[in-house]
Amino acid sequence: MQTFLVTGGCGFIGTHLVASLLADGHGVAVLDDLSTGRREALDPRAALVAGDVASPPDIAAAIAAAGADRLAGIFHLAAIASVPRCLADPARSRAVNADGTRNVLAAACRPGERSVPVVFASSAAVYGDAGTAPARESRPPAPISPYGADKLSGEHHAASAARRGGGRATALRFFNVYGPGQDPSSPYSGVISIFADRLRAGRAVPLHGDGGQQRDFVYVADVVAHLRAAMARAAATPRAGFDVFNVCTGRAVTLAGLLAALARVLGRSPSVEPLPPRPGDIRVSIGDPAAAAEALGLRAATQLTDGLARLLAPGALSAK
């Protein structure tokens, strides 16, 4: 059995990761400020420290709760994962998304001391508008939003901390993650759960722009598998360093096509509330999964139709 710290462990992806770790007999401590994560969603076997990644003392308290001498690694998922919120409050967003990542890395990678590997959530937003070809990790980043810029800054901090402290850090660039447990009433929620919730309620579905935006939807269980594979690889790699991998399917789905697919599954005729494009919204965001497949030995295997069926199962969509 190993012990891990999960920041943002009360959030959508975090609760799935914590459940997976606990199911395999690992110990888990969680650091979450509960601004969007839900205490009741966390398995009570995990030790919860209510705190903020923008605060180094809170991170130290969470590491102490995990047990610094037995901590095997840190999964850093805490973030303000909303482009509109980052635009509205860039100072707070930077404190969490960029400085918070730097704080976690500083606690994990200490020169001359025992370091533990860090696997953290970056974002496809670092690519900006990637054009028609699937984005590879070698593509020069070109973020068009403060959120994307802060995630890229976190990657730079990770590379620097790994070199300076002798530790190992891995950034996973998540594309559009979906699955059971997303809160459709939250502004942080993915477009799939928002669309599904509106369709079920017989309400108009908000569609920003013309619906031709292309996205790469990846199921949350596949994301958890990538997180754990990246941690296992980092733990098995003795040398210090930094890696970055996409977490994606490589398959493009338009938002209009997504809406039509959801409407078919639910047997509803959708009505659309047309809205102007959102500032900072990306037209095309499709990833290339080849590097992760080679290095981590897995691919995002869940087909969209299967993932939608699990998401739309009774009780799968949660609400506060």
Contents of the next structure:
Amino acid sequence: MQTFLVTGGCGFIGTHLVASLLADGHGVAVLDDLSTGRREALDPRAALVAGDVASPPDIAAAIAAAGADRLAGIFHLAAIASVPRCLADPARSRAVNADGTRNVLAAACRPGERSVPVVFASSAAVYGDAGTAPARESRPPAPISPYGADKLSGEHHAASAARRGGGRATALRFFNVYGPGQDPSSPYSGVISIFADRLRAGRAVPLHGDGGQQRDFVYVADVVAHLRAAMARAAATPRAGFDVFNVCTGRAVTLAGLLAALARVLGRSPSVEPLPPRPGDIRVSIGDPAAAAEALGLRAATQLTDGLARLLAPGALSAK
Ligand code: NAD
Ligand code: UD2
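Mind sharing the form predicted in complex with nicotinamide-adenine-dinucleotide? What's above is the form predicted on its own.
Below is the entire complex, every chain and molecule, led by the chain shown above.
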């Protein structure tokens, strides 16, 4: 049994990660400011510290709650996880998504002391709108939103802290994650949960732009498997350093194609509420999963129709 700290552990991906760690008998402490996450979504076996990753004392309190001596690693997921929200408040985006990551890494990688590995959520948004070929990690980043720029800045802070402090940091660039527990009532939620919720209720789906936007949708259980594999790899790698891997399927789906797939699974034809294109929106976002497959030994294998069927199972499509 090991003990881990999960920042953002009350959120969509965080609650799935915490459940997976607890199911394997590990101890878990969570640092979450409950801005989008919900206390009730967290398994009571995890210790919750309500606090902010933008505040170094809050991070220290969470590490103390986990038990500094027995802490095996930090999964850092806390962020403002929405492109429009970061556009609306770029100062807070920077404070949480860039400086928050710097703070977590500063606490984990301490020159001359025991460092703990950090695996953290970066984003496909760091690539920006870089064309139709699947993005490899070596593609020069070109973010087009404060969200993407601050995620990239978080990567740079993590890399510099790991090199300087002798620790190990792994950035996972998640593409578009979906699955049970993503709150469909928020306009800032992922498109799949919003579309599925509206379709199931027989309402029109709000479609920004022409529906030709392409995304690489990755099922949340596959994301959790990548997080855990990256932590296991970091723990088994004694040398200090920084790695970055995409978490994606390599398959492109247009929003129009997504609507058709959802309609098939639900047996219902969609009506659309047309909306203007969203500022800061990427047109095409597809990743190359080869580097993660090679280094971590796994692939995001869940097919979209299987993932949608699990999402649409009774009781699954709601904030947990
Ligand atoms: P989420 O909003 O459901 O979860 C984020 C959690 O972090 C919430 O519980 C929230 O309350 C908490 N949080 C936010 N700001 C905080 C702060 N300052 N201090 C402490 N806690 C804070 O989002 P999610 O979809 O679960 O995303 C998790 C991570 O994955 C984020 O870093 C996000 O940027 C990244 N990511 C998500 C996707 C996706 O498709 N969902 C894609 C790429 C990257
Ligand atoms: C997602 C993640 C973000 C991130 C990025 C990686 C969410 C909420 N955000 O941003 O964290 O790291 O992927 O590139 O998961 N759309 C509609 N109607 C809606 C909602 C969205 O048409 O009601 C469109 C939107 O304009 C975009 C696409 O659907 O073209 C996907 O939007 P999103 O908000 O689900 O995700 P994205 O790609 O902006």
